[in-house]
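Given next, in structure tokens, is a single chain: the form predicted alone.
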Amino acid sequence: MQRKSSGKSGPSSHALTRRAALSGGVAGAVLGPLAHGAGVAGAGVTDTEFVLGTSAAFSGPSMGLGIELYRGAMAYFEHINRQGGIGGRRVVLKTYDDGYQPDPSVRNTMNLVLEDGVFLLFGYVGTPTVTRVLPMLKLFQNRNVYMFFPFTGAQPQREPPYGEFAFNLRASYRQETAGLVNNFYAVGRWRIAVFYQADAYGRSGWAGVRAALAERGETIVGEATYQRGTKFTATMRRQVEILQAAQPDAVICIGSYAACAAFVRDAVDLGLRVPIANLSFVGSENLLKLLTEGMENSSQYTDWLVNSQVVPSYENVSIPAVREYRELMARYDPAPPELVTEPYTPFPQSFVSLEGFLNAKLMAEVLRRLDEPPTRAGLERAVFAVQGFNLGVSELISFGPARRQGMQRVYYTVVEGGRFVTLEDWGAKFAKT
């Protein structure tokens, strides 16, 4: 059974914004001594438990991402716990809701580290939240606070000055965007426009598209943005009109499912009939649900979709990890955390929950490699001991001081028969005629 937080992020003695926390007075009075190990009971590990800390989107327009990532992780952790845990210790998740907003994520992280004393941070969701938490990890470096396997492909947790405090499993947004650009280019679609979220996540993807195009001597032909938190009910007419004027051959979207679904809907309705690509973070199943449920002639909204993924198809049962994932998701059917108060219907399987499952499986392997007694100081050594590990997917996992990302592969999917399936032939599907 999992431990769940009693409610959403709220005021506390450490409920500080990042700006306040990092200002001179507060940093000296609060974070200074705490960053050097004072004032926290325990280190998130007992004789019976490993306590991991999560801040993620469990409310708002992106709540499906946090819920599905959590459910996938809990399917594996529940299985491990019922078998006696890891060295007799159950894996417990302490969860907080940040609504995919940076300031609550900072407050939640302070609570997790300073009050809850978790062993490590696990399964965070989103670039705008993670990039605001990373400076805190640098402040806490003498406490050996690490972030494991965040649901973001951005660069800040992959490079200095913060890369040494995080470990990633998924491929990066640079790899996803480069793959999309290269595949579009190969089928004659070199005029590429970008629709992106106006924050660190959107800019990260935008930079990846720009860099990939620059390698081919091309530039982004048009760009339009939207504000984080935009709902599916919002209009994207203006954004579509901006990109239509650029006459693109394809559009790459860097956003979350509600806003990207709204863009696809309005693009089709306004006659922008070109391939529209989304990155893995979008949440493919939630995107598809918005574009098909209650929509007349829904196939018109999905015929030109192509989504990159950082995990294989959850329908490919020839892959050992996929078979295990499907079995354990069906066996345990993990519920959303108790702090979720908005209506939400989970998916039996999804790309996001499969990623959460793989995150948990690798996390358990790292915990197994810790010396006794387990300490935060031993985490880095345990991760670096993962060399050529078979996670059950198509690539072996290795880590090291200069290698803090476990998987490199990017997959591509399109909609057929009302579901996302692996794209086999870019030319047959998207060649420009």
Second form
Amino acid sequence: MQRKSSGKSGPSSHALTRRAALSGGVAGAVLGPLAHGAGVAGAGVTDTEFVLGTSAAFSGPSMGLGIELYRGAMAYFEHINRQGGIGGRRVVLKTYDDGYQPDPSVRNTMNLVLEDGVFLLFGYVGTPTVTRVLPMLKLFQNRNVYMFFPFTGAQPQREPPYGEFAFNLRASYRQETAGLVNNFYAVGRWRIAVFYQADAYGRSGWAGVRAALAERGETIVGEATYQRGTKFTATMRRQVEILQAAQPDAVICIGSYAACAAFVRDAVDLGLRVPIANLSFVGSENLLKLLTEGMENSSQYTDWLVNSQVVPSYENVSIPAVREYRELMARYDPAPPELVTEPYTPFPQSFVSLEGFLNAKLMAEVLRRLDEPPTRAGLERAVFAVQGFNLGVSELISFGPARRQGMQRVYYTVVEGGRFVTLEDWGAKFAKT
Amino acid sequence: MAEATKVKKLFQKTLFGVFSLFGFIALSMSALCIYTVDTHLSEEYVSNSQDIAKTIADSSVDIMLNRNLAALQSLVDQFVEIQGIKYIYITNETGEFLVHTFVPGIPDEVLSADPMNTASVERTLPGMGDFVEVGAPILAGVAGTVHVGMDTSLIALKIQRAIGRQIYLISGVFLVGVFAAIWLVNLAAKPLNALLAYAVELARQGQAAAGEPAVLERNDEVGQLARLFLYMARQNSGDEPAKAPA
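Could you please show the structure of the form predicted together with the partner chain, as a counterpart to the form predicted alone just displayed?
Shown next: the complete complex, the earlier chain at its head.
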């Protein structure tokens, strides 16, 4: 399926939120290839700007992920820019839409690296897109092009041969799925089935579940797939029937919010009353919105939901980073990028935008640690200089040649009172009777 | 007009024979075309599929050994975008399905098949269609197998297109042949009609009343028949010598 690519939608560069622009803030867009400022050696850096590039889903059934991740990042970058930037340089994010499709993401990356000459790649969304882009980073290794903090927990950007070109902040799908399997196992739910997207993302999660079960001598009892890009209006009855036949104790979904919401809806309607888990990538708020808005007796669709998260709950204001996130999101209320043409109502807070915020905060820290003049070649050293950094969450962040993932912790959330809250007691909620 | 119709009846069997022969040629040519296209395309498909399966098998080794199934799925997804390839699956040495492209799930027919068998097989998968499936071993089979399913409906579509083009051509030739046959029949029937009219006139009114029509001047068989009728009429009336006309 052809999606909007750079050629159609065109890029947009944002150092501004809508509110900031309206209030007469600093100028925003960066147009065309960047000229190197005097005394600055690196591509994508001038005396006044760091230009980062991203390709993400800003259209189609997964656009909510790209938009929320972007908004979270822009809340922090806007904050930094208003304080004078990093070493006097503002952070500018050049965005392209790939619609969560691999081919456009490859084209967009070509544009970002070869035409726009961005300093680094930041905040990509999705496994099928990132896995297709990774070989390009190897191709561009003499240019020192690195990918920072993609919104995917898949293994390809964590392992050879491409792991050396990417830095991750979030926990992996392997960690998320292992946590889910272990917790289900602990409450007597041993028969695990998997519903997954028929692509690299789904396979990554499937492999994680398989590996976690294998450690316990178990196997996946049933599996069903769906096509990437499936909408909420599609039926998932056949998939539910396939999994029902396997009589699972729990189902782990590895998908995006539209398809997973459709699966949960049809599973409940067809009487599959077992816990249904989703990974962090699903986009919890968008999932919840689909399952509750306009649905009769919507609690039946959310009672058995459990979503793993790679960031703490944005409701937990005891966490410093969450407080900062909520404050800056409220202050700047970042608008979706200009290239978004489909209607979308942003969430005041979300797990995805919190992840984008933390990504941006750590990115800023890496940029601060660059030597003068900043160059791409100096990026790896700057990242490895991050040791025991307090991002404001419950764990300290460190990087090194053998440690290219910042956070390790996985959180679990359930729906209570129409919102996702931290799951405190698996036994009380999901014990098999 | 009735007489003309009668004369044309002489040609009906000939025309029928010509059309039957034409039909036989058209049918046999179509059958040969179908067979040729089907055979060549099927062989080409199987050959291409085997090449693709082997390519995936060769490039899967490192990825499989690294247990990087997401990368393997990404690789497979790129191949399944090739026209004609409808599904790909990879099993490990124990026959476990590691990667596949089936939605909403792996069909029972595939699950029940021997995954280590890499020979070409024809499959009918409910709700999906008919396929030719080929396989290739990974590391001589000790690391697993790759299977590629090619959609045979694409072959059928290409055959239909080839036959369609042939039918257009044959239909055109047939129409030209029909008009040519009608023209030729009319051309042959015109002197016969004149001969018939002359013979009827001769029988009704005798040689004097029949006159000397142009048909008597013809040098072909019709002219000879006309002169023979005139000779016979004169013999019957007794005013003609016993020598037959040349």
